[in-house]
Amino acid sequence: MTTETLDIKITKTNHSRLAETDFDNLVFGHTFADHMFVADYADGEWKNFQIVPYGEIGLSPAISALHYGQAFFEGLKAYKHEDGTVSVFRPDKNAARFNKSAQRLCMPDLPEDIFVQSIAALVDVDRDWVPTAENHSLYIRPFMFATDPYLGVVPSKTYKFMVLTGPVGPYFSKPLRVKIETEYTRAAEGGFGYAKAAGNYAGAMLPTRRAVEQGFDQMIWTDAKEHLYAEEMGAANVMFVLDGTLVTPSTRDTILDGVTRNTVLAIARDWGMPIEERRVSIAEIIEGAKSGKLTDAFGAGTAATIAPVGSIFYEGEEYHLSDPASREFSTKLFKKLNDIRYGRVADEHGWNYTV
């Protein structure tokens, strides 16, 4: 990562829809903040930085995005401290993530240095858009796309890079009833499943709206050889404790390697908890639920943060786990990571950013 400072060019809305926005009552992903990041990418390299007012962009209908899918996002969040302090959550982390995802696609690389400076420049115009509330944040939506403007299954010369920013409260707000998902399939081996790219989540939508429609808050995705191991949820990472161990689906090409997942990891080593990524069988986890022995379960996602599972659907039998209230490892990690990131307790990892 570079030190140099990058030179944007700033344009301030007219017109501010601050006090026109109700931070009661917030939609995750409805409201976004006054302004957005954009850079473009051209003769091999990024330029004209710019942040504008958030608003419609002009393009060609025949952009390769739009064609063939050369299109990938990040998530991360800015929270504010009593102190006024407003910081962002490992930027750096997803920084790196968001070039796995561009190498993935046939994509240009975007230095870290300008994903960190585009994101907290962007946040400092739009600071009073951080909400004050407690589980409430400024979520931050990185995302690159093809641009250019022909018909042609090859990789594209230019793209863009746009950053929006809008407050959100919780993502969820009760305890997830979980479906083990074994017909459809979110990602296969040699695919891109560990990249965030806009197509995975494309061809997660049917199968999701049904088991929405069945009643089910979320899926835990299966591997697609055999559906006999557990992936990860559609919004989150999944994470279990079996018998006193912390145990997650090791990343692969079909696993995101999560942020607020490598998170819960470290400050489970910090507490010195067993932990074992690995193959998480379902059979494992349908067998902790009768016995007893799986004593939590929950998503571990940046707009999910911890989401306590309350029921494993499978095979046709439903299994009820302990009332979250009561469940001691997934509620103190809530806590200690809320007392993180808002500043209540010393950033001893040097997670936050401030801004």
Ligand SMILES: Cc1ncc(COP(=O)(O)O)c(C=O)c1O
Given for the second form:
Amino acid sequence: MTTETLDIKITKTNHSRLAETDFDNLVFGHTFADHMFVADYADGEWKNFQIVPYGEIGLSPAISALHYGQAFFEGLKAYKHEDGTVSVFRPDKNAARFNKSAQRLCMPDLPEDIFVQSIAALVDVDRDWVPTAENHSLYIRPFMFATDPYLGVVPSKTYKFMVLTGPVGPYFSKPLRVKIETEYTRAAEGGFGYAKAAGNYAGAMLPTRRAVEQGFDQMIWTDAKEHLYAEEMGAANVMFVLDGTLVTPSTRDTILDGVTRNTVLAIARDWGMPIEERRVSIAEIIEGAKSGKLTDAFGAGTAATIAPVGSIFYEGEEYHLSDPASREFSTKLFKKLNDIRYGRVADEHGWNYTV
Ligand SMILES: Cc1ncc(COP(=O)(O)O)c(C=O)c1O
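Can you give me the structure for the form predicted together with the ligand, which would complement the form predicted alone we have just seen?
Then the entire complex follows, led off by the chain already shown.
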């Protein structure tokens, strides 16, 4: 399907905010492009596909999204190539995860072509908002929430699907001081940690605030049962190079199956690097940090990109890792990822969706 096949009503703004936006001082999530996408789900189908000026929307105060958390989202990015081409990175993967989240929260599926076409159409309308500077991109935030106007702990019959976009620069500006979290839990088996549910992020706010108050940038969540195994970071999957092998926690129902994680594994596989997706114990990470076998550690995520871990705090000790600038794997990886996304090298896996 092409973007022509989805019947989208486009109403453009008369007052673009583009000229007054300071692209050199972007704070993540604070700047929105001129337009947004909106669609409604009712009577068992998606309808009313519209692109309208970015702005407030009217809703009943009784919607289940506000009371019982029937809400989830996605995050992906569009990049501008040197020749002016704009491409969205792997939107099909986000479409698939969107529906995994929808199913877990008893919400309706959104066909992949509607997901991809709505994003492509919106990015096309606001293509001048896609930044050109290195490490900058247009962040894309699709989300769905329940809109039935009554209180009842039952799945809503109506929903909205919306997409916002906004230009962003780097999410983290320095190597991360990371704490291994052994008190709080992000997700338990049988729960919905693998869904990009709004509630997962609400539950993480207090532990994250505590960690920040203690001077940390991020935490590595551990398993709910024993707090002995690494799961993921706050907004990124976590990956390690241990004794020459790329090691990362295998995905399960407590871990978000990251698109960046999947991409990193594919690139590492192309490079012939040994890979292990398995349970990763905190003990082996600490042991690796002590012995020097842990030569690389980073968060991998759409917003975070490849975020080097500078130090790991566990049981009262802080373990400092090597200078990120000297790390062979993540340096090469970060460059390769950027080269693909900005169209500087061949897109061998077909990851760039041209708008
Ligand atoms: C909890 C969590 N884990 C992992 C990730 C990484 O996923 P992705 O690479 O698809 O952005 C994210 C999203 O950015 C996240 O919020």
